[in-house]
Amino acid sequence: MVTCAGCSCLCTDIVVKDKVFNACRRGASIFRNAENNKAKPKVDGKEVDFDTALNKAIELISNSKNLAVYGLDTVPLEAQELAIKLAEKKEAFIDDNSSFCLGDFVEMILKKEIPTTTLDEVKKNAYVIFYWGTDPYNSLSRHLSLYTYYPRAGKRQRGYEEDRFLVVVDVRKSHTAKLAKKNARFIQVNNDLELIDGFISALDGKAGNYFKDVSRIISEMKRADFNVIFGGLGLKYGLNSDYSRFLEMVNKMNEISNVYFLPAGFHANMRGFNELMFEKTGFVNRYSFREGKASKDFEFKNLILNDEIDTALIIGTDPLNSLPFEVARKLSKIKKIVIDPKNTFTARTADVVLPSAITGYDQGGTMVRSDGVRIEVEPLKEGDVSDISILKRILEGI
């Protein structure tokens, strides 16, 4: 069996033979299409041998006055460590997708501002399970079956029919919300803070917003000593970077029962990058080694919009495809070195392309699951060039 690095579930039970077994649609696609659309070593759009591309990358990075290192959420910890060393050596900016994804939640967990747990404990113990602003049916396809709503394990041997209570909070009736039928509640919100205020009012013994739903959920939470909230991007943006009322609600919930929080829905090793940065700097992302601090101004898209960088080292991500058009347009005008196994949109416009390996397919290493559990990933086969070997050679060359 091999590990799928398609998302932060990091499923370890994947079997790849003539067909792919146990994987979700996204995970199966990674293994089935691993040999398709592969990147080639290139300089200025022309195919060259790997060492020529590597030497050009070293030259661009060495000559850069304001370098940004970006991406890294799909590569192993060992490669992330080398990229952080490189950024430190060049006094560069470093950031990943968590700056506009769930990095704020991970930082609160690492600072111990909110109680958390592991997916294995959720599987054995959780009764009320919130999915708030996330749709795991599509974004983390095996989350519900492996760890939360459907498993029969530990104290929850009667499964979702009697031993789990599902709460889905979203602005629309997502596919996950459609599962909320028996032992479940779906709450459609226009404003997350209104629902949070509703919970706080009810916990204070007062009638407030969403009183009927909130009262029923609090009653269910009191039946168990283990409940969990999974928060997604919908919750993050609904709170608009002000987490004080949400933290107040979780603290009040913990006065009646044990309630834990876990982020849901990000890239395979985003939490790994956040943890390494936190150990090194005390921050999880948006960091400048020249300034010695983190700032919203150092978020990758803001660096580009404000013309703060002359060169970007982009590893395992495709920002031209994912960032807003005005950012992508400016990014296309600066020097770019792309390290990626695939010929992405960004790779097609890069000054230098260095093809790398796919974690779990032709590259191994250590990755960190969304709950902080470290997973050792074994490759299905050995590839030619790993992210680790590329970054090691660049670090030695600059």
Contents of the next structure:
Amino acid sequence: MVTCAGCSCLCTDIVVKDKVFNACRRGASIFRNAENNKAKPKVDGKEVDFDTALNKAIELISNSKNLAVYGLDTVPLEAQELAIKLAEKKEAFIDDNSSFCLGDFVEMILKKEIPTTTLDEVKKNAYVIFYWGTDPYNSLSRHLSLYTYYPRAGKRQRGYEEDRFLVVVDVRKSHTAKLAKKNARFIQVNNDLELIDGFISALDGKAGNYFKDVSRIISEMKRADFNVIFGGLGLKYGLNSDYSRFLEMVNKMNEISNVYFLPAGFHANMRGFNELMFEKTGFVNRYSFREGKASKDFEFKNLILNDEIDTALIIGTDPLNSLPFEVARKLSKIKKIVIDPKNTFTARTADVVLPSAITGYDQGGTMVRSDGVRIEVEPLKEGDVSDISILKRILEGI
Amino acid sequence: MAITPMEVYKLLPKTNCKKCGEATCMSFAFKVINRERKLEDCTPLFEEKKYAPQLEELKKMLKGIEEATETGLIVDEELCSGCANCVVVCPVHASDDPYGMGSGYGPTIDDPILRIEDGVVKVINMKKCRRYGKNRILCVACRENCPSDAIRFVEG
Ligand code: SF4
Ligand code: SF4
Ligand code: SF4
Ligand code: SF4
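Having looked at the form predicted alone, could you now put up the form predicted together with its partner chain?
Below is the whole assembly, all chains and molecules, this chain first.
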């Protein structure tokens, strides 16, 4: 059995034979397409041998005055550690996708501002399960079947309809919301704060917004000593970076029952990067080693928009494909070194391309699941290169 | 979503012309669902242009019906994301493989009813399904927990 690093579920029961068994569509396609569209070592768009590309990368990084290291959410902790060391040595900026994704939630957890738990505990114990501002069916396909609503385990042996209570909060009837049937609630919100206020009022014994749904959910919560809220991007944007009311609600809920919080994360090792950064700097992302602090200005996107960097070392991500057009346009004007197993859009315009390996397929290492549990990933086969070996050589070379 | 004779009937010409050899369009609809007749046997539907939109819809609805298993379960692989909700909710799986599929993992038995292969669900052993055979129970757990309606039952 191998581990799939397709998302932060990090499913460990994948079997690869003539077919891929047990992985969801996204996970299966990683294994099935592993040998397609592979990156080749390149300098200025021309194919070269690996060492030539590596030497050019070392040269560009050495000559850079303002370097940014970016990406990293798909590579193992050991590679992230080296990238952080490199950023430190170069007094560079470093950032990952979590700055526009769920980094804030991970930070609240690491700072112990909110009670949290693990997916294994959820599986064994959770009764009321919230999905708030997230549609795991599409982003974390096996989340519900493997960890939360459907599996039978521990105290929850009687099946989802009797032993679990599902609450889906979203602005639209998502695929996940469709699952909220018997013993469940789907609450369609315009504004997350209105629902939060509804919960706070009800917990204070007053009638407020969404009273009928909210009071039913509260009485369900009281039936169990273990309930969990999974928060996604919808919640983050709904709260507009002000988490105080949300934290107040969770604290109040904890006066009546145990309620835990977990981010419904996305990229495979995003939490790993956040944890390493937090241990080292006290911040989870968008950090400048020159200034010794984190700031919104140091978010990769903003560094590019404000012409703050001359060179970007992009590892395991494809920003030209995912960032807004004006950022992508500016990004095309600076020096770029791409380390990636695939010939991505960004790789096609990079000054240097260093082909690496796919975590779980031809490279292993430690990955951190969305709940903070560390998973040792054994690859299906050992490849010639890995993010770890490449970053080690760059670090030695500069 | 269930495919019923009524749904099929609504889209037939409803002229009871008998060209298909059935007495009424309704009885033809029943037989199509039970896979005793093919849509092609209703010649007016194919020959007369005015039925073209209905024909398209019928084709879409009946897609996969010929491959439907004996219990009438059809999977539309294009809609399936491989979430495995259907595999894990199945009460038969829960009792036969409590620490595998019953606990959310891939099967640890060789003959599951459903299994995820290459990212989509496949029917492996329909004989175990509660809908199979004489004493069948009209279980709908897998279908009800598929968020994308990738699972359908033909209900004749
Ligand atoms: S849910 Fe995520 S980790 Fe699991 S198989 Fe799918 S992509 Fe891979
Ligand atoms: S041939 Fe078509 S229209 Fe005529 S009776 Fe049969 S189903 Fe109805
Ligand atoms: S109909 Fe019921 S028994 Fe049959 S596969 Fe679906 S869930 Fe299992
Ligand atoms: S529940 Fe639906 S989408 Fe999920 S694996 Fe089953 S058929 Fe596919």
